[in-house]
Structures are given as structure tokens and as C-alpha cells.
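In C-alpha cells, one chain follows: the form predicted alone.
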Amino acid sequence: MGRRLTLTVFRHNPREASSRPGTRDYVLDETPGMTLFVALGRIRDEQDPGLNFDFVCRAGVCGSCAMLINGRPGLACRTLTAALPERISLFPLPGFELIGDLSVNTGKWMRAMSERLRAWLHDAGDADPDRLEAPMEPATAEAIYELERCIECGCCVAGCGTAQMRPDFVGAVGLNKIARFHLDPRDVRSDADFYEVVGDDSGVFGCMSLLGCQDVCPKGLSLQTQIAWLRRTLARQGW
């Protein structure tokens, strides 16, 4: 017989003047293979249709269902209830604008960060759709692809001590973007150019090396390696 789970869920709608932050307990029977996403869906269907949480892909690709699961950032769609105790606490990711309950506006934060870092390929000359694709070494392409696996879920920001103390910190997700374009041979920016973007305490030198970002990254990206590499590379520009 399956377990009976108690989910303590944060509830608050900042758009309603009468709403006050708090929690509510929901009880449901566990089923084989149940994920937190399935559990939340059952709660919304069977107990509380007003519960807010985000989902799109249900496959750990979109990152929209990220939340604090028993105090640790993670993806609801990839977290099995069987791996958790019978009492589970769910809170929204800290560091982002609250939309309601478990839903936060990571998209707004990610867009502002990308615009600030100018996180797009800076190619030489104007775009030419008829131009042949530039050749690239397979090893370089694979390294770039590895960094592109970031799904911008916000878990690394929520798990970062610096990001929680400094709202202007670009976080591991931003530094990963810079590392990706620094690695791309098609990008014409120099080390000095990248230093101007992240060569201060709001960038790579603000990282306290607690490595909470890498500990909670659902894609297992080597964020520690990218931050250390950027720090060594850009430190020369500040000498």
C-alpha cells in the first residue's frame, strides 16, 4: 500500500491586497512513479483549483517547474516523491519576482541578465543568410553544446549565496553564457571586452566559490569549471 503524503505548499498572491504569505497542507496518496509535478496536478484538480505553479514540457527541458523542494532548488517534473519523506515542503525560488504561490517570473530576470551581458554572438560584419556556415572543430562544437544545455531554470540563482545578497549579481547562468561566447571562435570579442561586462563584483569576481550553483544544477553542468576558467582568464585584464 502506498504512502500518504503531506505537502506543505507556500500560498500567496501578491496581486490580491487581502492575500498574506503562508502555507497550506495538502494530503494525498502516493502512486507508483509519482513526481511532484503529478502530485501538484492532482492537488489542483482534486483539492485546490487556485493553486499556482508552472509547467510546460514535463521532461526537465523547459525549466519552468523549478521550486524549492524541502529547501533545495529542483525541478518538480524530475523529482520522484518516492525519493522524499512523507512530509514535503514546497516554496517558490528566492531571488525572482513572485507571480503567485510556487510561480515566479524567471523569464523577466533572464531577459534582463542577457541584455545586460549582451549574450548573443558578436560576429564580424552583417548577417548574410546566403553565406556558408563557418567550419568549426568538432571538439569545440561539443564544448559549446555542453554549455548550451543550460535551461535557465533559475536553480543556480536560487542556490547562490551571492545572488541572494546582491540583486545585481549575474549568477552562474550569466557567467555560463559568457563562457559559451568566449569559447565560440565566431565571436569577435576580446578578453578585454568580456572583462568590461563581468570583470567586477557583480560578475565573476563576486562569486564566493560556495558552489551551490553546481550542487543544484538539474542538468549537471560544470559551472564550477566555467567560473574558475573565466576568473583566471579575465584576472589578467585587471592587472
The other form holds:
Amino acid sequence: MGRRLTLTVFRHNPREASSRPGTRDYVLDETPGMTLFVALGRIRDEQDPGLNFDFVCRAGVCGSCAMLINGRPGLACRTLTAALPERISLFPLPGFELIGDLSVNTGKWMRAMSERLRAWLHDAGDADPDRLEAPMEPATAEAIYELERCIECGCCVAGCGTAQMRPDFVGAVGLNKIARFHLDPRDVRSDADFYEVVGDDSGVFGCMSLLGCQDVCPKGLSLQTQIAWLRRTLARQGW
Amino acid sequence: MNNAPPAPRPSPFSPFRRTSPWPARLDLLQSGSGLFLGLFMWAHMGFVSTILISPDAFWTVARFFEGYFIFGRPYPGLVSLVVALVFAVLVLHAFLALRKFPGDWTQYTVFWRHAGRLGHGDTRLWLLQVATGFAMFFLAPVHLYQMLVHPELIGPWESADRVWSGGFWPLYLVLLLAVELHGGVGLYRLAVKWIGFRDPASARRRLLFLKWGMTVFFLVLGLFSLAAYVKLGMDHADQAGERYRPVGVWNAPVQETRT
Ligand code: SF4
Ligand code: SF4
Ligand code: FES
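Next up, can you give the form predicted in complex with its partner chain of this protein, since the form predicted alone came first?
Starting with the chain above, the whole complex follows.
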């Protein structure tokens, strides 16, 4: 006989004038190997067709299912109910625009952040599709790939006290992106250019090293290492 | 939710708006001043605790910093100089750290709720940092000013009289707790802030272990030292104000009072 779970889920639809933020309890029987994705799907199928939540890949790749699970940011599709107590509370990620219930608009935040940080490759402008690409050291390629694993789920923003207090803070996700392009030999930007976008208290110097980001990142990125490195590199721009 | 998307900022390639170098400098200054104060705090505790060895040991340390063993007579002004330096660094550090304090009611509640919900040690430690830092705005200057203007009154009886007959022990007790907790967390934070660890998880576990070990060690040392001064101060309460004369130290000088 499996456990009987009680899920306390945040319910609110901001586009409906009569909707008031609140929670609703759902009771269901745990099945073997059940993830929160499975649990929420069953609730929507069997108990409450109006429940909003986001899923795409169900495999921890797309980053759309992040939510507060018993207070901690995490991916619902990668969280086994067996790892949780019988009472589970689910809230939307704080710090992002609420779409409804557990669904938040992380995409809007991430896009604004990326545009602000110019988080794309700035090459010398002489890209030629007919020419063979310059080879890259395998070690460099691997280091870049490691940082590219970020899925922009927003957990690090929700787990960061600084980002919660100061909405203009770029978060570990933003700093990680800068570190990624800094590594890339094809990117022509200098330290001074990177300092330009993250060299202040809404960027790397705003980070208070609380390391919530590091501890909740579902991809296990070593954000502490990246932020400390970025801090050392950009601190030199003070002179 | 309350989070507006980040505001657009001037283009990073604009030749007209180079960002100020000051955020980098301020960040380094905050860390540097914190490092200095943290190490000073531990050294200071080492000196103060020599009272646990014997009054003569503490007397020797106090005279040492007055240059007695170099110049043959004590110059308490030397101590004042060091105190002035520490005071200045403290003011600088407090000014810089103030930038990180929650600024208004919303920020306080947001952080408080966040810390409560997350159940995350490092985040809670930051709240401790804010609280103890705030306490020191008021406690540290009292002690520092006293040392600045009366550096010659550092000695077994002199200090003990201040602690007990002068009514300083409650201040020292709270200050001791605040300083040790704040400094310990601060030094730990400095390490994770600047050092890029290969394996952050295990490095942090070890650092936290070390940090709490140091904090407990210095707190216990501090409490025992304070107790020793209280005891000495009680015993000496009848003759409060009398200067200490070393008993066992070679070539004991006649105490000079500053004019
Ligand atoms: S750094 Fe980690 S927690 Fe942050 S968005 Fe990327 S994958 Fe998510
Ligand atoms: S180290 Fe702390 S303050 Fe810095 S980004 Fe991570 S959670 Fe935020
Ligand atoms: S559904 Fe894609 S990460 Fe969970």
C-alpha cells in the first residue's frame, strides 16, 4: 500500500478580476516512480482541469517546469514524490511574472536579461559560411559546453536572496552567461566590455555570495566558481 | 509578482558612457577592509586572552604594544595610532557594507520570507551578518573611543576595573558575540566570494566546519577572558583606579601615567 499524498497548490489567475490568491489541497495515491509531473498531470486529469502548470520535455531539459517545492526551487519533472514528505506544497517561482497557478513567465525575464547583457556571441563580423571554421581546443570547447548546460529554468533567481530583494539583479544565470562568452575565443569582447554590462551592483558586485543559486541549480552548474572567477576578473577593471 | 524585467541599459559599446570603475573598487575595498578587521579581531582576542595565563602576561603584551621593550619606556600614543587606524577601517567597512543592507520594508520582508522558505544555511547566515553588523554600529565605537583616548588604561587591573567597576562588561559581552559571529561569517563569505573552488560543495563543507570551529574557539576564549576580567575587577573593586605593577616580570618599570 503506497502513501497517500496531499499536495497544497497555489491557485490564482491574475487575468481574472474575481480570482484571489490562495491554495487548494489535492489528495492522491502515490504510485511507484511518481514524479511531480505525473502527480500534477493526474490532478489535472482527475480532479481539476483548470490547474495551470508548465511542462514540455519532462526530462529536465527545457527548464519550463521549475517551481517552489516545499519552499525550494526545483524542476517538477525531475522530482520524485518518494523523495518528499506526504505533505507537499507547490508554489510558483517567486521573482517572475505570474501567468497562472504554477506557471510563470521565465521566458520574458530571461529574454530581457539576455538583451541587457548582450548574451550572444559577438564575433569579429567576418563570418564566412564557405570557409572552414577555425578549430577550437577540445578543453575550451568542453568548458564552454559545461556552462551551456544552463536551461534558463530560473531556479537560481528564485533561490537567490539578492535577486529577490533587488529585481534588477541579473542573477547567477546572467553571470554564468557572461562567463560562458568570456571563455569563447570567437567572442571579441574584452574584459572592459564585459565590465560594462555586469560591472556594478546589479551585476557581479551585487552578488553577496549567498550561494542559494549553486545549491538549487538543477543542472548542478558550479555557479560559485564562475561568479568568483568573474568577480576576480572584473575587479581588475577598477584600475 | 513584483519582479519587473531588468531595465534596459546603455549599449556596452557606446563610446559615450563608460561605466565607472568605482563598483569594482568599492567591492574590493569592502572585502579588503573586512579581511583586515576579521584578522585583527582574531589577533586582538589572542592578546586579550593572555590574561588567562597570568596578569603579568597581559601586562607584558600591553606594554609591548606601547613600545616599552623597544624604547625602554611606554608610549601609549602608539596604541592610539593603531586604534585610530582600526577605527578608520571600521568606518569605511560599515559605510560600504551599508550598501548591502535591505533598504526598505519591502526588501526586509522579501528577504525574511525568502530565508524562511528556502531553509538554506548560507542565506540565514547573511541575516545574522546584517543583525550583528547593525549592532556593531553602536557597540564598537564605544569601545574604540575609550581605547583611543585612554590607551594607557590597558592592563590587568586597569582593564578589569573598566570591565567591572566601570560597568563595561554588558557591552563587552554583546560586542564579543557580535564581533565573533560577524567576523567568522564574514571571513567564510570572503573565501566563497573570491576563491574559485574546483569542487565548491566539499570546499564549502570544509570551510563551514573550519568557520564554526574558529567561531566557537574564539567565543569560548573570549567568554573565559571576560570572566577573568570580571573576577579580577570584583576582587579589585575596592582599589579601583589603582595601576597594576607586575610581580614576576624582569626589570619591572615604574608605571608612568600620561600627563
Ligand atoms: S544556472 Fe542553473 S538554476 Fe540558473 S537558470 Fe541555469 S540551469 Fe537554472
Ligand atoms: S551567490 Fe548568492 S547572491 Fe550571488 S547569484 Fe548566487 S544566490 Fe545570488
Ligand atoms: S519539463 Fe522540461 S525541465 Fe521539466
